[in-house]
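Shown here is one chain on its own, the form predicted on its own, set out as structure tokens.
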Amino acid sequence: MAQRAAIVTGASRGIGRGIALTLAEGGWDVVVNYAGNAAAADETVERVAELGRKAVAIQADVGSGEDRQRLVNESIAAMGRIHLLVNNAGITSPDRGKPLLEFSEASFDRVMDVNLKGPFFLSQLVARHMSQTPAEGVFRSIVNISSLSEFAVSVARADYCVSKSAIGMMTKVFAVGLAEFGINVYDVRPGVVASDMTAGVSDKYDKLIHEGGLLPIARWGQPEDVGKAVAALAEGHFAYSTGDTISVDGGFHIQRL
């Protein structure tokens, strides 16, 4: 079997971070895509190669096309071969909190190339590497990083619940047409997990998941949950399946009396 390799876009910390790092820990190589923050991009690089991994950190905007062709450019110059993309980078809205009739075409704009136009053209192009290259007896796969807010509506954050809500079906098109290439793509769905994004809501969501009730499995997400659903259907384990939705989000989605 070929080595296999992995890009993961928004990797330098956080959820992507975590699915570096376990993809790294089941035995592949890494693209650490990030957009701005060297040094924590420099120490994911690190950490994966503490785990025996080979591991290259790329500077990429995936909301600008051009970033999009020189990550996926450099990304094949460095590893050979790509047999995953983790569409994980995203943004929170520019305009989040504002009233809902306040909010800015700039904003949609800006969250909609990161968080939509990003992920389905970076998959584009890297779906025609994968074409184009013989399996080599690696399973190929496209995992795209939702959230809870694909479903769950914050008008606090309405560009970015659209977005998120696009990448379900954006999944289900990229599952149907690449099917015939032997390429699997599929939906991880994380709830509220500990990251940078959530870093400014903690205490509300503290309160939410003890007392409220808010989830049936009631602790936080960690970014090693996300990428321990990420790693199982890197590995093929759901070859069968393809175009699904997997929720990590501690039963969040299930509906309750």
Ligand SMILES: NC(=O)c1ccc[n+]([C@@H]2O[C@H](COP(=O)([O-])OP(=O)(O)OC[C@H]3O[C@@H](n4cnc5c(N)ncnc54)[C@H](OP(=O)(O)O)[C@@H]3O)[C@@H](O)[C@H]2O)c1
Second form
Amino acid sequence: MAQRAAIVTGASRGIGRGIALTLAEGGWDVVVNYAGNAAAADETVERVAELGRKAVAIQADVGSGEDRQRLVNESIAAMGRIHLLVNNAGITSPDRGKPLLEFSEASFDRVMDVNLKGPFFLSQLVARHMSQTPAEGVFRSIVNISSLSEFAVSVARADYCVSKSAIGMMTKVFAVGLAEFGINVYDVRPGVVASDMTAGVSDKYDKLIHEGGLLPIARWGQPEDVGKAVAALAEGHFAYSTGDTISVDGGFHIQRL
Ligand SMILES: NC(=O)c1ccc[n+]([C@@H]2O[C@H](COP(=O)([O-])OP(=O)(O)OC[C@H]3O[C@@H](n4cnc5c(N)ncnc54)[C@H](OP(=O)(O)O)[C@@H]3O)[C@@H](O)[C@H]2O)c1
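Switch from the form predicted on its own to the form predicted together with the named molecule and give that structure.
Starting with the chain above, the whole complex follows.
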């Protein structure tokens, strides 16, 4: 089997870093994409290298068409072949906390560009590459990182919820459209995970998790929890499943009375 290589968007910090490190532990080389935090991206690269795998940091705003094309070109130049794309990079709503009737188009557009348009067109570019190169015995897939906001309403980050909800349908559309090329597509749906994104609201979630009964599994999710789910899918153990959503949320999605 050929050496396997993955692009993980937003791998400089948080969940993306957790995914990159878990993949590296499983033998993957990793393209560590980031937006602006080069020092954090370099640290992820070093930690992948310590695990004995090749890594390269590539700055690219997934919300920009030009950057997406450059990311794919540079990734192929660095790794030769790409066998896995993890669409992880995402931002919370710039207008988070505003009343619904005051959400701006600027916030909506930015969230959609990064969280939805980016994954859609990056998947297209990477799938084009995959469809034009032989698989060489490697299972190939695209994993989209959505959120419990795919189905749970938070009015305070309305546009974020809408962007994540669309990832569910995007996963199914690509699963059907890419099956003929032997590319499986999955939606990994995290719950409340400790990262910079949730650092500002950690007191609120601490209370909800430890006193409010928010989660059947009463602890914060860790980036590695998401990483392990992605790695399991990317390994090809679910080769006859595509378009599925895997919750990594401590059981948050289960309706309870
Ligand atoms: N944390 C949670 O509880 C949670 C729950 C459900 C879903 N999620 C989803 O999981 C994903 C990762 O979240 P996180 O908590 O790890 O976030 P985070 O700690 O804020 O990290 C965000 C990562 O995405 C990168 N990024 C941001 N905008 C980008 C852009 N335009 N282009 C390329 N990279 C970009 C950042 O790069 P820089 O370091 O260069 O800024 C960073 O690596 C997101 O899609 C998020 O919606 C998170």
